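Given as structure tokens, the chain that follows is alone and in the form predicted alone.
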Amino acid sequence: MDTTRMTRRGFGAALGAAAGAVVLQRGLAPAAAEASIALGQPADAIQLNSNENPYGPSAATREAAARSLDVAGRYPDAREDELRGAVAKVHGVAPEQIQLGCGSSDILRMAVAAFLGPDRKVIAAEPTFEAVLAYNRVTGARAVKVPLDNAFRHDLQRMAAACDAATGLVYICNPNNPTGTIVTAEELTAFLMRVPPSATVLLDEAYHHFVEDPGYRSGQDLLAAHPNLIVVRTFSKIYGMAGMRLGYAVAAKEKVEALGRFASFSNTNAAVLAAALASLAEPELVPRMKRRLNDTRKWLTGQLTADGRRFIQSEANFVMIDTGRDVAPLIASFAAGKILVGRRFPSMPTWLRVSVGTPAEMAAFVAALREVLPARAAA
């Protein structure tokens, strides 16, 4: 048996109940279920690929969002200055200290434009999230990949290592992406006391709200004393805002004004400010939102444990999943299903992320993995 290919009978009973369950249990009519997904997609295809929140934003923000109509005929640079308080409020810093961003991936591009060049050189693990490195194509400042460690986490002593007095930039993704996995507070301490000052740290802590690891700390506790040191955050996350585009650094002043010199006019819109500013005004949000997606998730990887499936233990929205083989026809078998899924990643070629969606979409997931490779067949 071809265990890349599933059967149309198995595959459909997988998914009959679970489809209909999904648009509902999103609260999404079909014609903004259609919306939702990318361009050349089933409608109703489950959408396991992006590390997004399936729920979106809170019906608070969604009021606040709809309401922001009312001055959309305005430029929102009131509205800025307001959010770059209240987030400066939780980070317990001055506003000068927040730089805002059309997504954490715009502060990204951002910190490479403002700290590298033909001289210089980057530093990221590899495997990553991939934007600074693709942004750095422009640049031409020379990139040294650092494999992560046998637990595929940052091998932060190798990356300390590779630094010297021409780094520009070392990328840390704190929880990793695609891996789930994190640098504690004691690791990240001792790998900023090793590298220079004169080398910009960019901590992308995007996924930040989702760790329950006690051996995690924000970096935004080490700024004072690591003025080098840049913390990314997004609202795309645990907030459900990807598709508005909102994103921040938090830093020394000096750091905010060098990515400043590099930020377009007017990065952010009157609907995502009005909604974020509401986010933060709800307290509740992000614990619930919190245990609701690691609950799921936790459901997801007892199931890979039942089925005697080798993972990654995550302290994100996603799970990475050791497949035996390499994923490409896996991929393209689970979209031939109306689910899609991560892409391949070239370092872990058999390795397999998955989003956490709804306890309904994680259910389909399941059946259909089971369908496309039997667990005797992953073992």
Ligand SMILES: Cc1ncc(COP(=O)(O)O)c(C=O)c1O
Given for the second form:
Amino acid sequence: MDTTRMTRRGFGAALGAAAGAVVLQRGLAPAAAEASIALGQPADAIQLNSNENPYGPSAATREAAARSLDVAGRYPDAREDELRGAVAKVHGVAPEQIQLGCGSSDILRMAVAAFLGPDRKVIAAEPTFEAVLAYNRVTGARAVKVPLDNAFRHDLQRMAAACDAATGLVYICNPNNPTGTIVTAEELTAFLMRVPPSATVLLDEAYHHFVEDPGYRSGQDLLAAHPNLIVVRTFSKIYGMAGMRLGYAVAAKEKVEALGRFASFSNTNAAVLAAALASLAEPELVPRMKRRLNDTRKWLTGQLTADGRRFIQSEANFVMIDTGRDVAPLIASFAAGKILVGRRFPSMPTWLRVSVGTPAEMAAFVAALREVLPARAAA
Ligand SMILES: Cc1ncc(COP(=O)(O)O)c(C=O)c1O
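May I ask for the structure of the form predicted together with this ligand now, the form predicted alone having been displayed?
Starting with the chain above, the whole complex follows.
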């Protein structure tokens, strides 16, 4: 798409045309269109709102999921054990140190249920991924929100200072959703030394695979030294399986047992287990997807830089852009043009979160952004 030749038209027309062009290019399948309608989204919308992977599962993963129908008549216990073994191998731990979940949100829910209650406290950054505090609404635990620092990063000093004997859970999202910023290995290590062992640290690494910053390290390397740590991963992002629902926790056996008390029986299914096993057996999948999506993100941030826009350097598959005005009407304008972007974050009301889609989708987004918010008017 030639975005440089776009003439100034009404928002809707410009956005609609941009969206339409991409839909034609990607040839949205009728089944996918139906799914979008069922979700209450326009059938041909460009979905840059949930940090999903626009490419979906790999070809081998799709084949494995389709073949799983042969065993769909049976409960999936044996395959759960198989996947737990495969995941444990990835992380160099025992299978008893893995808890599977129906998406990683299910793991976050189990942690809230296991470690919080009326006399407890949960500490989280503001803004961060909302699931833990949302699930916490039914426990009666006090939520302590610690604002990000001036660089939009976790303020670990303040978060550690907020921990006391009543702290049941500390939630760290690394990289953080919605800012894409990271906690470095050094910062995480120092933080874990300060947190009382009675507080469980829930480290959400949903976007782990996208990180390129050499200062970053997965918390998995710190599990042996810190038995109060739980690392959470998902198949929803780099593996492109958000619609299939699979996540897991890696932790000390005692923590996994505590989570497991709140897991429902057979919380996975034949198709997703087959898909995950196939994905893990494909060593090129992660590096290929990382390259593809990070290259697209870098193209996007290059365009934002050329426009003189302010944005947060991201280590994940989304970018926060400062619009300099309340973002709610802009989100609505994009939606009217069938481009779905992230929700408004109350503590960052002028910032727009856009997920990384295909190159054509990002070109459509940039063209639409230039229409809705011409560069010289941007913050
Ligand atoms: C930081 C973070 N954690 C967890 C999730 C939930 O992912 P899922 O339940 O699909 O594994 C998301 C989804 O966007 C996320 O951003």
